[in-house]
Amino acid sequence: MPFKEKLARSLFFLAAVLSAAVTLAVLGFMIALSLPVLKKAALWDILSAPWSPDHGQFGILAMIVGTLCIALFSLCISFPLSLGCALFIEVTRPGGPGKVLKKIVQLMTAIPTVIYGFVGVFLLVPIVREIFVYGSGMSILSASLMLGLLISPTMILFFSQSFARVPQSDLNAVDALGGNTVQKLWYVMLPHAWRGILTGIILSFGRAMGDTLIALMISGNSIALPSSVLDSARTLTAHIALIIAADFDSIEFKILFICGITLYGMTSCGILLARGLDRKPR
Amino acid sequence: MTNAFWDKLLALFSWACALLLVGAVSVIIGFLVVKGYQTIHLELIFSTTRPLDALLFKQQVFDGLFPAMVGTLFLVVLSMGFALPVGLASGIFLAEYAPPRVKWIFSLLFDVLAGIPSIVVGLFGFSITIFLHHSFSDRIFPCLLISSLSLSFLVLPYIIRTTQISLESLPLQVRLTAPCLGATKLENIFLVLLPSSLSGIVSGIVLAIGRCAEDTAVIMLTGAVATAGVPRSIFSSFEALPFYVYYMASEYADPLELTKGYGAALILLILCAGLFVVAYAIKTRLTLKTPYRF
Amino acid sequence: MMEKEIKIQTKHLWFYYHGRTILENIQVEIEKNVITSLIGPSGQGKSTFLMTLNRLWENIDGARAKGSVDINFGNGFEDIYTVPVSRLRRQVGMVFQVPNPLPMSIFKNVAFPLRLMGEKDQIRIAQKVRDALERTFLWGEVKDRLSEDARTLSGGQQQRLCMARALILEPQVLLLDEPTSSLDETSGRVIEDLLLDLKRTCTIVLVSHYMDQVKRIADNGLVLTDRQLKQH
């Protein structure tokens, strides 16, 4: 191999190693910087205690619960909506209206997160406050509604992609036997498409957990454990954004790296699961 | 009869979902347009400064969006400057050189990188700053350079993926054309494979630019501030459009500032939607012009 | 009567794709400056055989060949694995079933191999491009639109463009993989005429599945069945 070819090959390889190193460096930094805290307090205490720096308590349980609650509720809102839209695109109106909807959904992926947050603050929160007459309106419900809207394009595109991959011959078979659309969906499409659907759900869940701005702007950021969907809550991501201004050497600040690892761990697990599912059956 | 009933129910459900989604999006966009369109004129951007002076950086703009827009522009340019060469080269390596097992490991790592929440990437950037601050110079603070580096980590997996997928989806005949004529692997990549997959790669890059322009979580941890003016160097803090929108939503002092927030949000929305449309146009136009019939 | 002169000979040539045997112990001789046709059921490795003659299989994942191929480029038989691969492929041109113009202008497509060789002399390039296009009867049709995208040409024109691109290097051997099967009857006939003209200077191996085409233009024939290649 001539020198130029070898040089190019090594440069490409180097770039790939560099990019891969970023992934590992993020993890490495998080672990290295949270070690001092872990030496002082057991991980379990940090994960289970309340957050009350004035009393020397630096637990992040409320944030983990907040993160999971908001992500789960947004999934509950988004899943049926996305399934309906994907069915609209691929099954009930695959022609003109479906194509238009698909374009709109694709365009939705381009809407900046901060816009959802901004509109949430000035439009959704007042509405929630008026309807439920409870607190400030900054609540798990408001955040989940907006977040549900944010993650639905991911889900819709994944769902419709997996519906589109169902072989036409199988669909024709059901039609030939006189089956209706619901039967077609239940007996042919779902068995074929469940992997794609599950992958879409997992990835959107990861997206919901990883989002900062919506939760930060409209969930109220209370550090108490939430007891209803109308309560305010704080997510891990918002916690990082809120505490970052603290003194570098304080425990509060170092706890952030535990939050970071937790988020890193949760989203990576999602990615691994999704990759496992995505592998071709057979 | 039951068949028709179930079919109707399904149609009703899907129509309801579609209308709900489109309705919600229209409300969001409509709300911004209604509240923000009146504020959009030169004064919103340049305030009382003469636009030409501002554009030539002769005079700082106070109370206008100009510094935030310039900040976002610098951010995009710098982070793409970091991410593009590395991302393209990694994508080429994955698609053309990596043996299957190596490819598996690398793409796993890039998938994980793509999944890391942006706030964690921001935290990483911030901790690098502290690290540098402690070990090298105590004049290093969160700044434009750190922000754009962190942002480049964020968009790196996107660029790698689109490059890799665009190259891998080229048909075998295109791959073999140049080698048949005696081209080496490198010549094949640069003279044939990259030009042939340009549309996919470019539209991926435009989408990555969109991500750089819209991300707030990374920059709020690594150097974006509410008032900084046009950044003087890559080591100074800066303003950025998305951060401005966030800041106005939580810290606005009077209704006038709030209307500027609406204006900024609308400009950001138009910018990102515009980038999306550009990416889409590049993809469809270049694809239409490439009628390979394989 | 003229003595038969051999251009290419294979010895104990085996070919595997992802562990599956495609070609089994192929021993054939291909005569110089005639058209040798290669027929056989589809999907049995006819294209594969062509790829063993210019080492193109090396660019395909999971392919493996063993055995020897020797070509006489004028100085006696040479093992193709001892010839630098880019020099070999310049001497052994190949044209595929579906025309594969590169995403660039007509002129640049034909000049592309010269560019790869590092030719800088614009006048000589222009002359060679013209010669190659004339040889494939394409010059008259495209001389006014040389800077247009090559993909605006019709299928038959594109295929002749690809032949011009292969011919500009003046190869001694030309491998053709069903070059007319994606074209209509008339365009196919033009290509056939071209091949009959080319065999004065080129050794041509033609994969074809049209028996009438083989009868019309081929001098010798090879048949591929059950991984074996037989002369007939």
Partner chain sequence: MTNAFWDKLLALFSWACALLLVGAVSVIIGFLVVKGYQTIHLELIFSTTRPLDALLFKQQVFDGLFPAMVGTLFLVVLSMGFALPVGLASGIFLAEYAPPRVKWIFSLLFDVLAGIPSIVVGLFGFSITIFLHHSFSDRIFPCLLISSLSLSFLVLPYIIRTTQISLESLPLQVRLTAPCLGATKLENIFLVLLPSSLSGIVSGIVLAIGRCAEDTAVIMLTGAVATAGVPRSIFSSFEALPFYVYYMASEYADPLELTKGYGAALILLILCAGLFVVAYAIKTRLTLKTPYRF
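Numbering follows the first chain given and starts at 1. These numbers come from a predicted model, not from an experiment. Here the rigid core means the biggest group of C-alpha atoms that line up within 1.5 Å when the two forms are laid on top of each other. First, how it differs from the form predicted alone.
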The other form holds:
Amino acid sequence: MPFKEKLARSLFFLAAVLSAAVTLAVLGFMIALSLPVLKKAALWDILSAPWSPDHGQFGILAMIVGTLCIALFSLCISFPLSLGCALFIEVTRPGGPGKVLKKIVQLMTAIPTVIYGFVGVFLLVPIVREIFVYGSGMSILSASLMLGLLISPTMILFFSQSFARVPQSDLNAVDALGGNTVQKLWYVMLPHAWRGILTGIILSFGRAMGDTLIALMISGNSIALPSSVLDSARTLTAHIALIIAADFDSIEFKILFICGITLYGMTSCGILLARGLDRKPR
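Can you switch from the form predicted together with its partner chain and show the form predicted alone instead?
All you get below is the one chain by itself.
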């Protein structure tokens, strides 16, 4: 093996080991700083109780529910939009219009999250408030709509890449048999691309759970359990951002490490699932 190739492999291996070590170190850091809280209260009590510091309750159930509601609802909103755009780019209009749309989507990935937040506060929230005439407009629905727009570029690019990997010989066979675009999509493209589509969904869901600014600016940050999509909610990331200024020795501050571990576990499950699907034999 040439020296340059050995050197490159060694550097890549060291980079992978360093990345894994840093990730595990962050997890270990959060676990170590959360131990004083876990000695005083059971983990299940923290995960299932409400957040009411005045009454000595420091549960994060409302934040977990808010995180899952906003992330899942944003995924339901962005999935059909992303799938349609990917089909437009790779199937129906792969030429000029599709290339233009793909360039626009790639540019959207570079827009800072805070810009989406400002657009949501000054444009989307008033629209939601006027249409439904309920509350302030800062709700699960508003946050999910804007978060769905944020994660759509990631899903579109994943879906487009999956469709582009379909063997051209199979597509030519459908054309030779007189199949139309719908039959080509249903019987050839989706069976080949479903793995990449599912991976894009899982990774986008992880990004939706990990976003901070949109949830912080638009969701309303209510610590009560939501009963509808028009209610306000608080996510784990927004809760961490809001409580981070508390006293380091206080229970409120140390509970944040439990929030971090919970969020770490939720996103890690999604990533491991995506990796497992990618390695599974076809």
